[in-house]
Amino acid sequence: MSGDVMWLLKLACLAAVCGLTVCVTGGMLYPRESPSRERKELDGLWAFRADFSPDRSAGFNQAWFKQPLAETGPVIDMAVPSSFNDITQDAELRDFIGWVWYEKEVWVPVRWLQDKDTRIVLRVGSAHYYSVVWVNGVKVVEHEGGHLPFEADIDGVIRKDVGMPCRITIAVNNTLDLHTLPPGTIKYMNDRTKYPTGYFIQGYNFDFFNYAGIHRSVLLYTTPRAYIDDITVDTNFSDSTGFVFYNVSVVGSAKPAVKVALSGKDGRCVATADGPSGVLKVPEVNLWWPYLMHANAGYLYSMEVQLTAESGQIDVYVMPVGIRTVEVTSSKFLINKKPFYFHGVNKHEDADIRGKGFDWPLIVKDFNLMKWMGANSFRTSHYPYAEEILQMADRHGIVVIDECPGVGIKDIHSFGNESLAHHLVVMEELVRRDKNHPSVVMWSVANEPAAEMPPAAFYFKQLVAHTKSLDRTRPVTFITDSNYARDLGAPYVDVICVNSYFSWYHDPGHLEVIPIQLNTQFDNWYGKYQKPIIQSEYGADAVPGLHNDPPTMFTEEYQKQVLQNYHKVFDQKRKEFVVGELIWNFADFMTSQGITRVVGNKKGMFTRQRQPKSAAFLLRERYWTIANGTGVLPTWAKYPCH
């Protein structure tokens, strides 16, 4: 890339060595309707243009967002939310790094532009990884980091042309550096004899293909000019009572009035209180159990806030609430002050032909099929998914354990400072996002890096206390490998995760050692940190349908095989400190082409069109057992027929 290009990859807001900060301000409120509130969702088909040009710098060199897209050369439809990469029979723009051009025209309601005092925002859910977004050719934001939303106001530019549609204009860059989340390199191939000019590939150490585009909605909304930004819970209980800890964040009113109501399923009001921070006291309260842990698991309270301005303007925000604690000890995590084992799935977001990009039907069937197994329990492996699935988990009482984009940070210059503050900002722009979801019970703050650099130790620590200072309700950790003698990051963390694949990537095909090399890391792990250890990755790649008695790697016996001879150690070492077990992985997924992948990572339990291999079954009745031997379980969740 060029120079005037590789400047939109690096981050503003740089902080020097000793006084690393993060630049997020205001609130990120999922946008929700109420009396005070509309939204209007842009989905569908948007224009789409990728810049070809040698240097990717074509678009801005010709000024693309000052003209309807169309007018700057050829354009195809593109649907949003989508990744942009299997969408066309195109190879080359299945595998393209650079830039894309999207632009949608939309008209904005008369009644939102006649009323001054109603204040228009332009929201985008995810786009990855690098976007400049143009209102009628007028630039509104930039952002860095994919994964996560970010948000514009709109007012000074659409007012100027009432009577005309809204052109949006996005501009997306996939290009990944050593300092973006996750990293990754870019080398040119010189060699004239074997490669073109210009010839580069994009390199990384992640092991998932590098989907780009606009993944999430893109959406308008409104709020009157006095509005609530922000909202801040922190629940807990004792015995009978529940307390809900709020503080509201408002905007455009110096002496705001606030109203906070909580209302039970029933629609009954159980509590309430005046003022911008304070407690609610609910009597009797249903606390937020997880899926299997409880009769009446999900259970969630509706807070409404109510803000009244000096003004008399009204803005009201109403939000689900789920009253739990989390806690660990040395050997155990607790959710509600009960023992609580992790039984279950790493994912990815992904599927034919929309690669990333959000599917409601595809989402109502991973659930259904994790409840189906028995699982009560995610991990959004490796970056964070989007905010309707997290609602799913809350309405479901399905555990989350939520992951930054932090996978692959394998080279010494991702541990440098421009990387940390990046790092930084991105987790505090997760936090902002996820904080008040109930599923939500720890943060990861990075997969797999090689914490055994001497810079690691540094990068982490700074790295989980900042975690740490954002949300003191939830425990932190990062997920590491087996090597327990050279992690350089652990000691700062709450709990240990550990991806470890005995007898596939380590003695592949030697199912007889699992048992001893993983009662070894175990008892390695919890014997240097005496804390709470969960099996975060485990698996075997099966091709559906490829069958070998006795079991070979790659067949469905195989998975199965290397599956049990976990099992058997996990439910040694569950009487003890390990407190979770998380198959890698849910569903196969697609990979960028390699030696070692046949059409993507074969690993999960179900095909990538979610149809289940043999592995499938075997974990059902695992979870389903494990399960039961709570003793807690309704008549109908021991005998399941969903």
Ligand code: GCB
Given for the second form:
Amino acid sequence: MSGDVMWLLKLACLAAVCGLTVCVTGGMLYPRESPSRERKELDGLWAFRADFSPDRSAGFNQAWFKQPLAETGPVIDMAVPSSFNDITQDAELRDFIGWVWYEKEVWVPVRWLQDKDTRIVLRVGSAHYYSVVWVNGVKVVEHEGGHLPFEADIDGVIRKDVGMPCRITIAVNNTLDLHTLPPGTIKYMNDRTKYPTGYFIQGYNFDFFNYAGIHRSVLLYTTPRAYIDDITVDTNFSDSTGFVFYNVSVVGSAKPAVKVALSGKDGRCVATADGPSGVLKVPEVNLWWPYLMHANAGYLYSMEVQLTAESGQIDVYVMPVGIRTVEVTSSKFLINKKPFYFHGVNKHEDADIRGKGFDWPLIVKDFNLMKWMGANSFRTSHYPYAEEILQMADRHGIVVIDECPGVGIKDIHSFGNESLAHHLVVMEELVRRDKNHPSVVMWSVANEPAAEMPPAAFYFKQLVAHTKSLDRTRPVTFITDSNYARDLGAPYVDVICVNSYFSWYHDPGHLEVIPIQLNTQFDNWYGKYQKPIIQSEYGADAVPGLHNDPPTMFTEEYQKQVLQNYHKVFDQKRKEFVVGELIWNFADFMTSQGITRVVGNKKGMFTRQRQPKSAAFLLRERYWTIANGTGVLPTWAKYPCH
Ligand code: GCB
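After the form predicted alone, can we look at the form predicted together with this ligand?
And the full complex, kicking off with our chain again.
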């Protein structure tokens, strides 16, 4: 039996014995302050150096991590969090492939170091793509994958040098190959009449710029030595009583005493329980409802978990909890047992200068724009977004389809065991991180893979089955293109998500074909599988300010007309089995350079600077009309007053 197959079996057994609804081992709780926990953010300016050596290995050969980075050669200021690509005027750095090195010296509070019962953790919110981290020259963690957090206990290393600042060095490599997620290829151009010596290019089959660097916050946080490692909640309700089933895992204590208390928004305690697992019964429950579906959307309780170890040490972790259910029938998507229609957007983490770097003003602006537009949902196309974005979605009642970075899987070698094993690990990391968000209602395991390839059926069966074994409370989908032949994943998923670009990539300029082709698409998929369908992408590029009437491609008029032609069909089919429509895309975004992209993809409702195109107003009117027709709106929320 090959190592990979054994590994798959091991995972399957683990899921089987675990018996929980959400089953992942090891925690990745969001670092929150509490009476027993502190955090120190390390964002700001870091020293930075790209390794331009021909094989990009000078940093490792010369052990740049062993000394201050500035002593190894020239360094520049780099903002963290941010992609490094658009920060300088250097096109070579923008398009750089290989290792880049970051370094920061930080003072660790002496009280953290003096108290031997304090555990000190270094956490990186995300770095794209492969990272190696050293503290004072000692390697503490390596991580593969660009959009999920990783961390390491570092007190053992830093306690050796009390009284000195601690030097954190992070090397990040953005190279994508056939087994990374997303996959890519490195191609060496050996024709010396055309390319210089050692010339290579990074290829990939996805439509967004491969921004790289440290994209989310780096921080230190503390816990007691005996600590709450993970919390899992699963919620339900019956009549007016809510239920929060919980499981707390603890590290560093053999006989932990665990107390759990749930409080409402007014701070009043509504339920308590004792023990590492149990159920909280909530009388007169306030359910978590989506935006525009209820007067009191996004209601969150506060769940306080307190651990007392036999040593007397106490750890406290406080987590928001939304009580809601999600179910799928053959034609409906139900939230709290009521039909939910996704009228939302696909997004990207993308903006001028910072690329994919985390940025609060941008995030708050985007939520304001989504709510202005009447969007009740978004898909994290094509990778997991920052945890803070999901926290915002929880609080605002915006429903999320949470997608892993399985995008651009088109080469047969990316369907082998090595790729599958990694993809399963990524799904575990994703579920571990996001399982407690009420806003997350479905997992998306991939976007438009070349599902017609022979190994794809096995691959997707495993992937979907494994994801379902990790979390039995949420439906699973994978996003397909409209091509009816590419349906190998469809038998396994709960909801069919279809992308199509009629009158754009097919029959360009022929707006009149949309109704017939879209009807055929829906009828074929539903006829074959009898599962609810979401139009997970549709749209057209519009260069802002470009006009032509009658409409021609790339004008604002054409973009609007594409949308209107789709909407007519959606309005018929949503009476039957279509449960959602997600526009491609919320905003314009950067892509690699190519003859089909004019400084990026222009299918946004908003420009990259978040200014509306004509289509944004069209969609706004539609979304508010749908919401008015289906939801119980808060009085302030009647379109267009707000
Ligand atoms: C798609 C992809 C998305 C692209 C979009 C387009 O099907 O899923 O990543 O950006 O089409 O605009 O081509």
